[in-house]
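In the form predicted on its own, a lone chain appears below as structure tokens.
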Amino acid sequence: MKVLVATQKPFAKVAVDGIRKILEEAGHEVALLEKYEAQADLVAAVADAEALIIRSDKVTEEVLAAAGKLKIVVRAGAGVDNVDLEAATKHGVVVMNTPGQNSNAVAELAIAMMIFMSRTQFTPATGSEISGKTLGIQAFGNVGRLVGAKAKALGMKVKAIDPFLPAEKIVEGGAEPAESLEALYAGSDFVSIHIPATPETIGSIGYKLITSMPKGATLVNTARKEVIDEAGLEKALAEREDLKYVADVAPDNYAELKEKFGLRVFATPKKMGAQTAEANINAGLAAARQIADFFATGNTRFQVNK
């Protein structure tokens, strides 16, 4: 089987070498498409591929239609909003992710962002400590639980909410269950967001939730920019001069927010939650193993489409 590794942001060499070793030992051919400039390059390259490994690369209807032999796509990471899942199902293509492989990297970034904003972006101005503060975690999956554990180790009180987890599971994960999303925001000095971008969550975090946060609170977004109502965020920051926002992906109105609110706002230049050597390697190797297992045994454990 031909496996195409298509990455505009390439894996580290050690990860590529590991991916190649896993797949070639399983009897598969590996082709690389790295740092490609246009979506048309991916469309052309996928024509004879039977499996595809991607990172943040977009697998659209156009890509899937061009991939007549494609049987499986594995996204090396957790989020799969860059893959058209409905189109994949229509074309008979299994889509998987690699849950947990990037989790620690994202969790460490979330903690770092809290400290960065608490210390006024490391300027000489007087900052504050996160110890003793309350952290609210919105979605308590792999990343959320790790953020909570690290926060507790730093002396924070941790609350969490997750619509897919009963309260006892949140307690088992080391957090206090919040009664509601509104209560989580109203009672947290920091809220760390870990929800996917879905029709239900896009634009769901806006003015009302943000302005319900306590004085001096910080909203931390290492999830997706789409879950924030950007107009509502701007309005909240304008009315509440004590609030702060930090994100792993810049909102569309970032330049305006930065000009208006200065050190109260920060976004990384490019999404970097999973940009560590360890996460890069872990996710790539997991993707390769899942493809080898899929072709050998039919295992679809991490399938995300129906």
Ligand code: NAD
Contents of the next structure:
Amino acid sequence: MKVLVATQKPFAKVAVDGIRKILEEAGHEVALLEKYEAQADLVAAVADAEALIIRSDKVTEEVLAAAGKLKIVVRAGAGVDNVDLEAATKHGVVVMNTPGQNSNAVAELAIAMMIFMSRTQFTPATGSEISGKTLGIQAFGNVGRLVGAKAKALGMKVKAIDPFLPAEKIVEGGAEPAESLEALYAGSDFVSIHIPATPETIGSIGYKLITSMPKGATLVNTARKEVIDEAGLEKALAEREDLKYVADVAPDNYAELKEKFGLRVFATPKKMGAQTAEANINAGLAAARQIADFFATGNTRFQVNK
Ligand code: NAD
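Now that the form predicted on its own has been shown, please provide the structure of the form predicted together with the named molecule.
What follows is the whole complex; the chain from before opens it.
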């Protein structure tokens, strides 16, 4: 089978070598499309591909319609908001992610961001310590749980909420269940967001939740920029001079936020939460193994478009 690895932001070389080894040993052919500039390049490249490995690359109806032989897409990572799942189902294409494979990288970034903001973006101003502060984790999945464990080790009090997890699971994961999302925000010096971007979550965090946070609080977003209501965030930061926002990746109104609020806001210019050699390798190799297994045995364990 022909497997296309299409990555506008390429994997580390060691990950590409590993992907190639797994797939070639399983009898497949690997083609690479890296750093492509236009969506049309992806549309052209998928024509004869039977499998596709992507990162944040966009798999739209147009891509799927052009990929007549495609059977499986594996998104090397967690979020699948860059894939049109309905269209994939319509075209009979299985879509998988590689859950958990890049979570540690993202969790380390979330912790780093909390310290960075507490120390006023590493400027000489007097900062504060995260030890002894309360961290609220919004969604206790693979990343959220790891952030909680690391924060606890750093002396933070950790609370969490997840509408799809019973309170016992949150306790088992080492956090205190929050009574509600509102209570989580109102009672946390830091809130770290780990919800997926879905029609329900997009734009769901705005002025009301953000301004309910206690004095000096910081909102940390390593999920998707789309889950934030950006106008609400801007209004909240304008009204409350003590609040801070840090994100991977920049909101659309970042230039304005930076100009108005200076060191109270920070965003990475390019999404980099999973951009570690380890996460690249883990997610890339998992994607290759899942494809080899799918063709060998029909295993669809990580399918997300059922
Ligand atoms: P996960 O699937 O392991 O966990 C997501 C959690 O969100 C689950 O526990 C689920 O119950 C909960 N959830 C689902 N729908 C929800 C909703 N409507 N409201 C509230 N909670 C909901 O995913 P993860 O690996 O922890 O990653 C979380 C998100 O972080 C991803 O969806 C992705 O958008 C983002 N992410 C970013 C980077 C990065 O590079 N910055 C890397 C990986 C993941």
